[in-house]
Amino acid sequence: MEKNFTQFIEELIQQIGEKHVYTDEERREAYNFDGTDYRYLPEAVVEPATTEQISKLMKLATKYKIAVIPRGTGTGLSGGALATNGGVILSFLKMNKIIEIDEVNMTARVQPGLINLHLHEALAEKGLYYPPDPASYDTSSIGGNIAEDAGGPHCYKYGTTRDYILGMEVVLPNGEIIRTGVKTRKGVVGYDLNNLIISSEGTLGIVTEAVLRLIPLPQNIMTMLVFFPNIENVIASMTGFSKNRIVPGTMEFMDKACVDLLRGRIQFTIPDETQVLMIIELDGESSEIEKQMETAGEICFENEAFDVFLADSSHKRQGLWDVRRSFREIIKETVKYKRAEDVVVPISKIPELLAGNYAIAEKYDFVSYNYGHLGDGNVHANMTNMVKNDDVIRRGHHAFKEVFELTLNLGGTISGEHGIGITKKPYLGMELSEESIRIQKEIKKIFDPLNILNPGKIFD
């Protein structure tokens, strides 16, 4: 360990206690990886129960000039987690609390460790809703969904985290305490810099605390599954859904190869010639969603539905989500090679965007397997191969690169909510201009201008 560094160490324990500070190998290794196949070593771990624990880090992490990187649970899919230049990892394992639930303002006060799961669960029991849903909000963090302001298949009626952040307590890499936004719904004083942290991936602030929008918990919900012969026709059933101004929660799509692997996963017969699973879900007062999912039926079938499925009971509707949100891991476990990456392209082009992929597939020798949420065209595309090597790697670089290109083509944007990170960072100037990308490197200079805080994520 360098002199600078084991006197930062030793500063740092004198002032907020050897309990929160960990240099040994066994808790470095244990947050070295994230969601992506990546491995980088911190030189040490953090792991702060109070906002002025981490002041104390960063005024300090300032004096020695030494990398800091905030973490929630890791599952990020762009590394924007990882220690790629060393430094310190600030985990909030120790901060994961529900401060306040205010029935009547209809909000919530949370620390960044807090699982979505467990924010979801308390909310229920007191009638209230909290939308944003990532496909792992069972070990997501609030603080890591923030970061990159996570969607989830409930966006297309509900939108991303960004729509329910009122304000947050932020610590800026001098150590300084800021407050962003209001606790209250309305606030136009000054520039919105809550709007700014979100999505910056812990690269201007450190979110130590967020007050949250709540909405009343849905009566009742209730899950449609729809078997059909393409994309199209599934698109076709969404423009009909608007024109009788139906609203699905949640609209997802998953393709031939996805829904392969979903036979004997689900308890649902699928018919054989299925190229496309649409799920839809209602949610509202009973009557109502009756009524809505009868005319959404009716209309899958006009547009050449196989089969119409009613997730009749708490049990199989569970089990479906369970499925549909552990999809990344039973690919995974299926292939040698898998990279995955989320676009966004206009709903219109979804049918494109597909065709496209499996072109792209093809011409490198993947299997591409697409699914995502259609409410607002954000496909997760995957690549695989029974091999994994340098030479497949290298060709999985090359496929996505053309995906990228296809994406913009079709007027869609390279990422909807896994962020930039490190693996999407060589791909930045494809969707953005020089004069924006300098325009951003210098908001990053104004907010950490000895670049210590997550360096070497979205930009060089």
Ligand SMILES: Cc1cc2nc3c(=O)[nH]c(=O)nc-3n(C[C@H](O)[C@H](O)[C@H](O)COP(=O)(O)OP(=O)(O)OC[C@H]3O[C@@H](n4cnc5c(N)ncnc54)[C@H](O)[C@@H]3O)c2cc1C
Given for the second form:
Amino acid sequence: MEKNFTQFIEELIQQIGEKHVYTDEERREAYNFDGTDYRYLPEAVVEPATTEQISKLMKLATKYKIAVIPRGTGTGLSGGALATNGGVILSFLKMNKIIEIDEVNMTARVQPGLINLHLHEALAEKGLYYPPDPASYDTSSIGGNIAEDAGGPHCYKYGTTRDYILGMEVVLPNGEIIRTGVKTRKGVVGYDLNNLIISSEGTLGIVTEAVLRLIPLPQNIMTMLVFFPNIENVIASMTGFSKNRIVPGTMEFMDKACVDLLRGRIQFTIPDETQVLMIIELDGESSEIEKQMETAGEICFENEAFDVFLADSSHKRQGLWDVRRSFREIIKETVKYKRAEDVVVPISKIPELLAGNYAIAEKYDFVSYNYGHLGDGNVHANMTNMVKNDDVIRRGHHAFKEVFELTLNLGGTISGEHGIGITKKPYLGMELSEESIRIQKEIKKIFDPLNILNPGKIFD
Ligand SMILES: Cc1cc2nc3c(=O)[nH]c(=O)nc-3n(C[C@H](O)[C@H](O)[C@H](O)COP(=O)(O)OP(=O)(O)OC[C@H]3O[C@@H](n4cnc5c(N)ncnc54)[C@H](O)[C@@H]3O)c2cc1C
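May I ask for the structure of the form predicted together with the named molecule now, the form predicted on its own having been displayed?
Full assembly next; the chain just shown is listed first.
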């Protein structure tokens, strides 16, 4: 350890106590990964229990110019929580509580390390609901969800994390503690720092507490599986839903390559000719959604669906979602190389995006798997190969550059929810103008003039 770093650690231990500071190899290795394939060993790990301890950490990091990398539970898919430049991993393992659920004002005050699923469970007991539910909701943290503005299957109807964060307590890189946003349902005082911090990938401030907006838990949920001959019929069905004032809670899809992997893993028989599978979920008042489900099914059949199945037991529904939520791992198990990006296009352009992805995959000798949050136009585009070597990785880079070009030409964006981190840094300039990047770098400098908070993420 360098002398400067040793002094920093000694002083940190004096100020916040040795049970919050770790430099042993085992603990550092436990924090060397995230949801990407990259590995970076931090020089130390800090697991504070209070905001004040985080403030002290940042004041010392400022004094010694040490990099601090906030980390939720490390499920991020763009490398945001990796210690790419050494430094200290700041873990929220000991700050994972629900501080308060306010049933009158329909808000919850939570710590950043809280696992999203634990919040869902606690709220359900009180008939309340926090809709953002990334597919990783049983493992990812609210702090990580805020830093990435996580989406999820139910964000089509209800919006993303951003729409449910009323206010936050934030520790700035210099150690000062501020409050952003409000605790009320409305508030427009000053610039919107709340929304600036949300999705800033832990580069502007450290979220130490959040006030969340809640809604009533839907009375009932019905889930339907539909098998289609092509994506155009799926889009036509979606248009049919909105014309009939049906707003599903979820509209997820999987293309043929995914469907073929799914056979035998779910309790439904998939028709052989299926090219696209849709998971449609309606939530609300029981009699109302039963009627809507019937109409939705009719619309799907009018648009040439092969079959429509109702997941008519909670067991079947759970089984379906378990498979959907772990689909990333299911693909991974069957190939040697897998790279995925989460592009978004207007829904009407999805057929063109998929056709383009298949053509790009063929050009670079990949198999393309596409699935995701169809209602949001958010496609998890995967390129896979049975071999992994430098050449395949290089081809993957070229292939995704073309996928991003196509996405942008179709009026889309290169990331709907996974963020830029380190993995999409090389492509940032494809979407943002030089002037936009310059302004964003200036904002980073205002918050973090020494570049100590999560340096090297989003831009260099
Ligand atoms: C199987 C799987 C499925 C997934 N599905 C989805 C999905 O449906 N939708 C979706 O949006 N994402 C999805 N993801 C990606 C990932 O789960 C989300 O980005 C999630 O929000 C990350 O949370 P985390 O706690 O793991 O954060 P981490 O990976 O630990 O960190 C992510 C970023 O947040 C920053 N950060 C963490 N905590 C704080 C804090 N308190 N203050 C400031 N910055 C902080 C980190 O510095 C980093 O930049 C999926 C990932 C996996 C592995």
